[in-house]
Each structure stands twice: as C-alpha cells, then as structure tokens.
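The form predicted on its own is given below as one chain in structure tokens.
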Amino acid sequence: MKTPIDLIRPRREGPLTERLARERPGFGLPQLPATRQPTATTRLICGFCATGCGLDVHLHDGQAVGLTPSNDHPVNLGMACPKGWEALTPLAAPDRATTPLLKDQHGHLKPVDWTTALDAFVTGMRAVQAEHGPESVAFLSTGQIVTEEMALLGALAKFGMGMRHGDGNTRQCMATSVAAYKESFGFDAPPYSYDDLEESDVIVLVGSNLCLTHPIMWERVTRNPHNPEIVVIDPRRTETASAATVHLPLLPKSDLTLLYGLAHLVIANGWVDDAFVHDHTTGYDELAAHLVAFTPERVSAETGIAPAELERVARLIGTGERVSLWWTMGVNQSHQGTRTAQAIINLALLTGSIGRPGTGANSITGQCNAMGSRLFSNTTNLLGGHDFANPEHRLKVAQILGMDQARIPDGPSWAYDRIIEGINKGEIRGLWVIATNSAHSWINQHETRRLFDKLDFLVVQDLYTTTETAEMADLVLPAAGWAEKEGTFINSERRLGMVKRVARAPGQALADFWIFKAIAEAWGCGHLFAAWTDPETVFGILQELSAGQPCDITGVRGYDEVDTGVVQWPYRDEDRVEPLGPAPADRVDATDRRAQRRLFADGRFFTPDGRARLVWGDPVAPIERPSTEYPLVLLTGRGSSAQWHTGTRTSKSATLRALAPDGPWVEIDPADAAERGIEGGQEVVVRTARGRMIARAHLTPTVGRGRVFVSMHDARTNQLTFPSFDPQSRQPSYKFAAVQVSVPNPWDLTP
C-alpha cells in the first residue's frame, strides 16, 4: 500500500519518481540532472524586497559559489544592495531546519522522519477539526514562497483540507494598497512601470523612505535626466527627506488631512484636468463638496505644515507635465490607511497624471513576491484575482481544476487579526504558520505569544529552528529557502521573474512545493491535485485561471519567457513584446523600453463602468494618543538597507550585521533628551502600556520634537506597537503609539 512518504521517497518508476528524485537530492537516490540544469551563470531574482532585482549567480558544478547583480536586468541595470550582495549567505546557516522536529511528551522538539512527521501533521490537524469543527484550524502564510507554492497552499488548504481561514503577512505590508485600488480602480493594479521614476519631473514620496528602504528605486530616482522636483511627506527627516527639494514633516498620522488639503488647493487653483476628470472618473462632486472644509489654515493646524508650504507643494502636484506620487508603509501601516491611499489615488486622478510616462498614483511593495500572494494566494482573492463570493468565479475555477464547485468556499477568509482574535476566542485551536515570524512581527507582541500558547496545535514550515515562532511549535517542518527551488515572483511593477534551483537544500529540508504535495496525499485529497506535478505545470495553471482578468497570463510562453524579464502582467498574446530584428536567441532585450509597461493609457479602468471612484472618508484621530503617562509618538520603520524584517535571514550574514546598527537603538530629539536627561549612546528604557525595551539613545533633530523612532527589526519592538487597524484593509497600525523614553531604575536592567 503506498504512503504518504512514497512522495518523499519515491520507489516506483516513471516520471514522477524521477522529477521527485531530481528536486530532492540526500535521500538515499542517485543525484540526477536538475529539470532546469543551470549553466555557469544563471539568472535568479532576488528573494528580498519586491524591487524583484536580477543576480547573476555563478556556478561550480551546477552549485552555486557567488552572484552579481545583472547588467542587463530592467529593474536594476547592474546594481544591488547589500542585501542583493548577501542573498546566498543565509542558506548556509548553522540554525537551517534539516529535519521534521515533533514536541515530545516533555515539551521538547525531537527529530523525526517524515513519515512520521506527516502522520502527526494529519493526525493533530484533523483531532483539532474533530473536536472543535472544520473551521477550527487555519493557516497564515508569507509573501516570501514562490507563487506556485502559495497556490498550491492556498487550494491544498481551503479545496483540499477544508480549512476556511487563512492569511498572509502581506496584510503587515499590502492590504491596504490593495483595498485602495481595488474600490477605487476595480482591481488591485498597481499601474506603474520603474522607468517613471526616470520619467517624472514630480516625484512625490509619501511616508517612504525609498533610498533606505528600496535602494535601488531610489537609484533609478537618481538616474532621472529631468532635474525632478522630489517632493517627501514624513514626520521624520529622513535619508530621503534630506535629499527631496521639499519636506513636509507632518505631525504623525496627519497625511490623510494634508492630502485633502492639497486636493482642495488644487481645486480651488483651477489645476484640475477637467477632461480627464470628465470622461474617466466619478464622484467629482461629492469630493469637491468634501474637500471645501479643508482649508490651508484648518490644514495647517492639524499637520503643523505651514500655508505657503503647502501651497507650494499643491502647484508642483497641479501644473507638473510628469507627476507621479508614491507610497509604501508609512501609509499601509495605519489605522485609516486605505483613505489616505485613496487621497493619494485622487490626486493623481484630479490631476490626469495616471497612464502616462513618469505619472501614476504608485503603491511601492514589500516583500519579494507579496504580488504573488496577493493574486495567487487563495487567501483575500480566489485563484488569480478572483471573488470567492462570485458564484461564476466559482464556477470558472472549479472547471479549470477539475473540482466539484462546492469545495470552494462562498466567501473570503477571516483577516490575519480576526484569525489571532479566533484563537483568543477559542475559534482557532489548530494553525499551521509558513514562511513567517508571527511571534515576532505580528503587532503587540506578547499577547500574540500568549494566544499561540493557547493553541491545541501549531505546526511551524520555516528554513530555520531559531525563529521565535518555530521555538513555540508542536511540530516543525524543514523548508528549502530562495534558490533552492523552483517557481515565480512577481514584484512591485507587476514584473515577474524566475526563482532556479542553484543549491541544494541541507539534510532533509524540502521545497514548499513538496512538502504540500505530501501533505496533500497524506490528508487524502491528492487526487485533486495529481495535475500539479511541478512548479512549471502549475504556473500553466495559473495562467489558465488568469484568462480574461486584469492580471491575465496567457500570452507567456512558459518559464522561458518569464527568465527574459521582459514579462509584466497582463501579458495576453496582444501584448507580447516580440524582437525588432534578429537578436541572440531571438530574445527581446529586457532593458528596450518596449519592455516597460504601465496600466491605464487607455483611460479605461478595471470597474463596471470603466470609470476610476474618487473615494473620501473623514479623517479620524488614533485611538492611543499621547498622555501624561505616555507623552511622545513612537514611529517605526526600516533601520537599515542592510536589515530585512525580523532579520532571520539578514542576521545569518556577519556582513549585514557589521552594516546594521548593533543592538536597539531609539532615535528621540536632543531637546527631547535633555528633558529627560539623557546623553547619545545612553541606555535608556522605552514604556508604553503594553511593554518595554532597553535600547541606547541616539539624539538627533531629524526625528522632531515630541516623537521617537525605533527599528522594526528588533523582536521587542512590537512590545510596544499598539494593536489598532484599518477598518477597509484590516492592516495594521505599526507608525504611532502612546511611549515614554527615560533613564532606566536599576530594576529596569534586570532580565
């Protein structure tokens, strides 16, 4: 009788031992070629940010033994960061998860084999379901696993396992972007290109601080040849800031009112495109009606901005030929992000600057593939930018994947914060967390490390032990990282890029793809997935499920054409982008700017009508705000291009670490300080009502009075995060929270 592990390792003949035997070398069978044999230099797509790089990476007996950036890529034109340059460095880790790892009856994780790490995967999911019901057990995902395995994840668990709920930590990053354009476009279209940042004349950031945060994007800034004017919106003066020709520091979580504001001066000044606005939008009138009250003095009392400056910036916005406005987590990461988007949105719609070179209302992503997810997950959207509540998306996708309609859930998933709130209600009893640092990067961190607690089962699927996440799991699960498999991305400008097998997993360690796939037979429902055999028939799949939406695939040509680089969704046959005469391999050169594409030059939008939605709310203040107790702002965000999240992969590399600040450092103003009587370099301890870390002070103007600002990538920073939440996205509030800075009590040291 064949088992779950005959996926694992295969005994019979035939195609699939053969392709299963080739993806998992150190099992006991003969090494064979790889489906894909790398040459002596082969291009992969860095497996950080969503900037979605090119990396040269060079071979030894089809091993990978260094990389460079691509000189021919059209994201990054031969450049890298230093963590482009460090990409292969954390799969050499001593901490990499090489084996299943199964609490035993002491609370300790043992290694185990497969067989029977998948028979205790099964065995405590399906206890939870048993006892508790069907929806009683969930996943949350990642934006770092290739899209075919995030669909694989996505109908495994919601067709296959009949888990209902399930999400991604794209919701940390993305969702309210998404949110945005979906209300207001009819999709989430993020309708840019990269060229407009060389292409613009008006380049506006708005709580971004691209050099440090997208350092290439920001080199493509500096590439422009039209003198821009860089215009930045953020409370603090930041690397970027510094550089812009105008800053605006706003006080913390004031942007929705700026940007109504500027909206206003833009009407009020006659800098609307009429005709634009005309034929392609609605809802002027309600806008215009709405945006009256907010006049430059109001404006400038609640920001802190002063008239003339916003003056100022609202004439670059309203008369610029080439405005693009840009945006990322200083807007996404707050309590009324999806309405300040959308202000964004508005600008860029009122003004006409949408469709054309160098404009565009532009969501800048974060993690590597979080577009993936965000179309191919099966978590917000059904499979390929689908409604789940659409009975005929329903239908469309169940035809393609040969599955009865009913196992396709009528509605979304629970949100990420709903699925931590279920299992403090006793909901959720079962979770099964891939690819992400809960326990560290979820908002107000010690309540999420508590509630895991309560969980009758989690199941952790990670690259490394160490995280703090896979220390509190029943059950471990060895993955293989980033150019040890197979599969897509697809970043920022809607690009999609290819992820090659260049190293071998360590030990045990298995791609996602398979590890899903043998769960899949375990549980008993591989049947339904005996069509997705390899990431690439899968990726057909998908292209399959694309057909006829925004985001449709059909015109690409296989993995082939993917590795040219010169792929941006949609990409039907219509918009193949073919070679203007003969060219080696008779490939088009990824740089021609035929090969950059934006959305909506056509004016037409993704919504019933074909009209773009001016959307408007009023703005609402934070719910923790300053007190006696607790009087600074706290604001978090990147602390250093050579950092990357929770640093599980960043911190491996001693090259990193030497370029990241050391340790936990709060930034607070020197007038500040001395209040407080504080020195530079001092250890001081930072409170709000939730916890407290020690960090050292460092003083400086940048950051303004009355406000500090601390590094996301210290796992006690979201001690002190308040749990608040955009009522549109669900995404949360990371940028402003209630905080005291002081000189620590002794007992404040103590462990």
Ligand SMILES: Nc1nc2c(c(=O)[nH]1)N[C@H]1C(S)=C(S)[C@@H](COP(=O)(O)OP(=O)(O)OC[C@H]3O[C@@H](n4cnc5c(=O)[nH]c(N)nc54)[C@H](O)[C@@H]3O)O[C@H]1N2
Contents of the next structure:
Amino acid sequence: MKTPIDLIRPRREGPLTERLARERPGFGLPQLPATRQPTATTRLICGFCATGCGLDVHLHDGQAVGLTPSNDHPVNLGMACPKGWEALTPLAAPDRATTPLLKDQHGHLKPVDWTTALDAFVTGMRAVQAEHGPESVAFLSTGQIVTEEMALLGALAKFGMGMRHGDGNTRQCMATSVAAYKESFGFDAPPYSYDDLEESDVIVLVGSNLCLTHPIMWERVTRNPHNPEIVVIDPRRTETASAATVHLPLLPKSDLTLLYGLAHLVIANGWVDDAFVHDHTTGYDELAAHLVAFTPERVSAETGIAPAELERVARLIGTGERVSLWWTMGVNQSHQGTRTAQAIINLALLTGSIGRPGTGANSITGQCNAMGSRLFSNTTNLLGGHDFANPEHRLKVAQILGMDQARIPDGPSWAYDRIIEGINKGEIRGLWVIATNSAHSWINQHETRRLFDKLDFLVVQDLYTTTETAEMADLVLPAAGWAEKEGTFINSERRLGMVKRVARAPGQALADFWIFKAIAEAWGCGHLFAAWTDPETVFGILQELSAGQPCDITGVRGYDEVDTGVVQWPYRDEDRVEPLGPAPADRVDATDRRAQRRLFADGRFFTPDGRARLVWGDPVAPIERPSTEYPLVLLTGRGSSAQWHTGTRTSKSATLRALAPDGPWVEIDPADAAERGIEGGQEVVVRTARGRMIARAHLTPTVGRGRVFVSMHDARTNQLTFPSFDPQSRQPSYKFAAVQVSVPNPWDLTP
Ligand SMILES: Nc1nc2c(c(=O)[nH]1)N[C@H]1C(S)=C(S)[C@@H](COP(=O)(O)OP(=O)(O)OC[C@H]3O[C@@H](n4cnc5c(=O)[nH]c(N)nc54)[C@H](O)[C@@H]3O)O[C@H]1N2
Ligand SMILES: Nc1nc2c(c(=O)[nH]1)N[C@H]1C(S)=C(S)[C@@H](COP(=O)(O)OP(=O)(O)OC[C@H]3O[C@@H](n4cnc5c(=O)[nH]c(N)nc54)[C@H](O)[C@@H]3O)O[C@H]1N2
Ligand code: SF4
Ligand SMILES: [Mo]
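Next block, the form predicted together with this ligand, ref. the form predicted on its own:
Below: every chain and molecule of the assembly, starting with the one above.
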C-alpha cells in the first residue's frame, strides 16, 4: 500500500546496506508555520491499548501534523481517550534513541554506527552461544509492534539464530486468557465484537477497570440502549464500579470461589440452558458435582459478599436474555488465573450465553497488538496459532517458508519466569529485549535487576535510551515507533488494522522490521528470509500460514482491505464483506452490523469434537498471606487513563502528565490510615518483605479495609510484588502481596 510519505520519499529499495546508508539524522516532527494546513488525511490504528481505535492522521507534505479520532471506524465512532489524542507527541521526545549505543570498556553507552552495532550484536550473541550452546541466548518481545515484525523476529530468532527460548510481555498480560480459551474452546479465540457491549442486557465485568483502561469500550457501554445491568466484580470501588448497577467488592483473589458460587445458584435455580449444555459442551456432570459444595453460606464467608447479593447476581446471569461476561487483569494476574477465567467461561456455557449478539465469555486484551503476538510471534505458538510439538504443523510451516523442517524447534519455549530463572542458574547468558521494559514491569524487581546484571550480553531495542532496561544494556538498537513504520495490528475483537508511516524516525533509528532484516544478514541467515521483502509481502506469508486455522485470514485482499476496518478473523473468501465506504456526514452511528462478527454462532467450538469443555479446579489461597508484620493486601494496576505502563511514551506528553497523578501514591482506607497515624497527602513508606517505596497517601474508602492500591506506573511498584504464578499459564500474580504502610521513620536511612 502506498502511504503518503512513500510519495515524497520512495520506498527504500536495493541492498540493505544502501538502504541503511540513506538514513539521515536530524529529524523530529516538522515544525509547520500556522499558515500551512494539512493537505491529506490517512487512518492509523492507535498504538496504545487493544481497543484499536481509528485515528485520522492529518498530513502536510506527507508528514503527520496532527490527528483526530475517526468518525467512521467501527471501533471508536469518533471517540478517543487522552492517549490516542496525544499519540504523536512521544515521537518527538528528546530521549529518542537516534543511533545505536554500545557499552565501552568503562561501562558507558557510546554512539556507534549500524555496521559496528550489527557486528557487536553478532559477535556478542555468537560468543555466548559458542561457549554455552545455542539455547543460552533468549529473547523477550512484546504485544506492541506490528504483526509482521513479530513474525520476522520469532522466525529469525528460532529458525535462523538457533534460539529455543523467547517469550513476550504478553505473558504478563494475556497468557491466562490464552490458556483458558485453548483448553475450553480448543483455540485462543475471544468470541466477541464490541457491538456486544451495546447489545447486552446484562454486562458482567470481572477484574476490569474498563472506564480507565479501555475508555472507548466503556463509551460503547454507555451507548447501550437496553438500559443494561452492569455488574462489576472488583475488590475496589473503581471508576467502573461506581458507574455500575451492582458492585461486588469481593476479598482479593476470592474470585474462583465467588464464580463457583454463582454457578451453583444457576444450577440450583434451574437456570441452566439444558439444550445448549447437552449439544455443545462436555463435563457438565463433573462440574455440577464439584459445584455442590459452593453453597451461598460458604461462598459468602470466603468472599465477603452477602448471600442476597450472590443470589441477585446469579439471577441476572441466569435469567438475563443477553448476558455478556468480560474479564481483564484482576482475573488473569492471579495465582489461579486460568481456572478463574474458565469459571467465567463456564457461566457463559451453562446459560448458553455465547454466539448470540450481546453475549460471550470475553477476555479484554491489553496491548495494541497482543492479539497479533498470540497468533504470530512464534513464542508460545508456532507461527499462525500452530503447535511446535505437532510434526504436521512443523512440516506445514517449513513448506510454506521454504525452510528445512529441522530448523523448527520441536517444543515450546520456556515461559518468561523460566527464562528469568535460567538467567539465575546461568543457563541463559545472552538476552535480546524488544519493545518491553522488563526492568520495570516484570514481577519482583528486587531479584530481576540483580539477574540482568549477571547476563554476559544484554541487547535492548527500544524507542528511548532512558528506559530502566535500556540503561542496563550492553547494546541499544534504536527503533522507529508507531507512525514511523507500517504493518498491521489485531485488536481485542479480532479486527485487523493498519499502522502507516506518516513520520520519519529520528536519526539512524530504523523500523524493527529493518533491524531484524539487517540482523538476519549480519548473522548469515538472510537467505532464509529472502522472500520477506517488506511488511506487506510478509502479511501475505502470514495469510498463507493461517490457512485452515481458526484464525484463517486468507480472504483478505492486502493492506488496502485491512485499512477499511472490516476485517475480523476468521476472514476466508466466504467471510468477506463489502467495504463500508465513507460514512455519510450526518451518520452518527457508524456501526455496520456486517462488520461486527462473533464466533460460535453455530455452537461449534475448535475442539476435535466441536464441544466446549467445562473445566474446573479447587480454589487455593495465595502463597503469601498477610501477617502481623505485613497485615495489608497490596493490589496493583493502572492508575489513570493518561498513563501507559512504564511511562516511556506517555510521560513525554505535557498534556498526559497534567492528567496523571503527580508521583507515586498509595490508596488506603481512612480507617486503616487513622490506625497508623497517616494523614491524607502525607508521604508514607509502603513495605513488603522484598522492598519498599515512598508514596503519598490517598485516603479513600473505595479501596476497602485491609487493602492498599499502588499503580504499576512507578518503577518501584514491582520492588514490592510477590513472585507467584498461575500454574497453567505461568502469568505472574501482580495483584496480591502482603504489605505494611507506615509513616516514615526519620532515623531509617534505607534508600
Ligand atoms: N490508561 C491505561 N490503559 C491501559 C493500560 C495502561 O497502562 N494505561 N494498559 C493496557 C493493558 S496492557 C492491559 S493488560 C489492560 C489492563 O486493564 P485492567 O485489567 O482493567 O486494569 P488493572 O488496573 O491492571 O486491573 C483491573 C482491576 O483488577 C482489580 N483487582 C485486583 N485484584 C483483584 C481480584 O483479586 N479480583 C478481581 N475481580 N479484581 C481484582 C483491581 O482493583 C483493578 O481495578 O489495560 C490496558 N489499558
Ligand atoms: N505491578 C504490576 N506490574 C505489571 C502489571 C500490573 O498490573 N501490575 N501489568 C503487566 C502488564 S498487563 C503488562 S502488558 C506489562 C507492560 O510492561 P512493558 O511492556 O514493560 O511496558 P511498556 O512501558 O509498554 O514497555 C514497552 C516498551 O517498548 C517501547 N516501544 C514502544 N513502541 C516500540 C516499537 O515500535 N519498537 C520498539 N523496539 N520499542 C517500542 C517503549 O518505549 C517501552 O520501553 O506490565 C506488567 N507489569
Ligand atoms: S482507548 Fe485505547 S486504542 Fe482508543 S485511543 Fe485510547 S489508548 Fe488508543
Ligand atoms: Mo497488559
């Protein structure tokens, strides 16, 4: 696809070295005189959250000069949250990485040219592999680069460079949903369209602060004309809970018991959709036997929710006509995440709330392209949602890629936590970190930072030189960002969208795609990727790989069709819909029902027998329990709609900074604060057995007695968290640790 910038700056062609040589330093966003108005507009999908809003970027001479939310995009219907409005600003930040940086003999990162950097990369990684074996280098990737780049990275690392282990920040985020869907539905397949938010009579949100974390999905809820019941299950009375019709402020991590209690009542009251369960599921009798023990009395005692409230919510779910159940990190980030997500799926299956408008067991995705990563990053799945352990899958992929099958590892990678443990044990000596800030976001940083220091060779590929992880690197590779490159994202509702090149990356920074291509050539395996000439060609390869899979996208007619916004997977020839075309100027509601597709309308799932599985387990308590020394429970999560994760991008915008709280703060109940002599706004010490941070006390009853909340946006937060993991998904349980909060002791000089 030709984007406007291609017209003024021809597509880079010829040998890679020539392309690299043509990159010129010194570019920021253009400073245009006020008289120069935009001359064209093109649509990009937002690069922050997985809602996937369309942003119309206004161009002058092919360069981005501003943006407005798209009116006629089926996702956001003219709306955007503050991050979307400010999406271009972080590109012009002064700490952009503009050249590669290599650590000199004094331990200082110094600018070098690309030839030196590529040489250092190859020499460094090969030296580790020569001494400790090919599997002693690993990579950590992301849900925040385009699918074509993820696929190239995964293929290069595993098929070209001999790595076996590579995982991504999606492990911190979506691994639980993936594990739950795979076991229950036979494939990692979120079934819904956002339209379902407008079609439901009952919307149940479990561990999701939708107002703040997916604001445009929340806007879709507010457009629901059916006056829906909105049930929020969250220990805190969040922004979302305040707007709900029912809030269940359960004890942290008692979700599994609560959900079993609701299913118990659904069965006891005869609200099961017997025909659906009989025709389309397996495991009902075992599940029903398991649920007998979850009486309202027991569940109330273990969750802190009164029996009458349990009854009320069970009735809403059991008797509602169109019930949709949604979940996010309050579920995924827990020591029993997968079983909890499946308990939600079970409720939808028991009541036949799936495959119809306004229904579904719906995991809400986090990062802009976590869905692309789940299918095409070659980390936990073999390219295209295939299985590394399946010889037929390996053969299919090898044939499509024209590669020797022996290059494809015959089993999955270690998960993120095992890679970190591998560093500790000396099994992993070289690490390549792409588009994630592990030294801030991984759990239990107290340990992680020390381990990163043990690495022989750490390479970080990022937009900025100042991230916690980049500052520890031996080599920094400067990457172009969103809007400085092209490719596709897949959003939460399986919708594909375009990222386009509407700004030039600063200095020598290159799109990740071209960095991977350059590394492939420098490594000597460039020939394996000769057919991977540019992102759109790679998209074609990914289409071929998807053939016959649930995520089959063989019907898509190139980037131009992705750009229309109608493509949701599966998208085979028979799934194609006519492009929506521009919305008439007076049309406020741009939702075209043809572009809102959901899965399982025929009741057939992706398991071999076509039936969904009802899966359950026994609730167990979190490992770390509150004690006399640490009597409170620490919850963590998102702090404001203006902050994104580790802040590398959002902190660069004055507007977003103004919308975010100033510095770290801790939410604490006024009674808990009074017991400790803490006043509102006061600086306090938040301490766990692993670390401590100074934060300002925000006294609020919304967090609940016995709990405190700290946002994840401060790097100190993960000094506090306790490393426990869901056994099925290996996702970290970021939202439960024993903690104490106290007024600072002036004699305590601990930093
Ligand atoms: N503004 C903004 N938006 C974002 C992001 C961002 O950084 N900033 N990140 C994006 C990403 S990657 C993700 S994954 C999503 C996350 O989106 P959310 O999951 O909505 O966000 P969190 O704040 O992490 O957690 C949600 C809620 O879980 C609750 N919780 C904690 N413990 C429990 C529990 O035991 N049970 C239940 N039921 N709830 C519990 C917390 O109180 C919190 O309100 O947001 C996406 N959107
Ligand atoms: N305590 C606690 N910790 C948490 C969570 C929590 O709820 N509580 N949530 C977890 C979750 S759900 C998530 S998703 C993770 C997120 O954790 P991270 O992935 O570490 O957070 P980000 O700040 O999004 O980091 C992305 C990095 O990629 C860079 N980047 C952006 N675009 C590009 C690009 O195009 N190319 C390259 N090469 N780099 C790019 C950014 O500058 C940034 O440094 O945090 C997890 N950590
Ligand atoms: S809701 Fe998400 S996708 Fe939409 S503008 Fe905000 S950050 Fe971007
Ligand atoms: Mo996430």
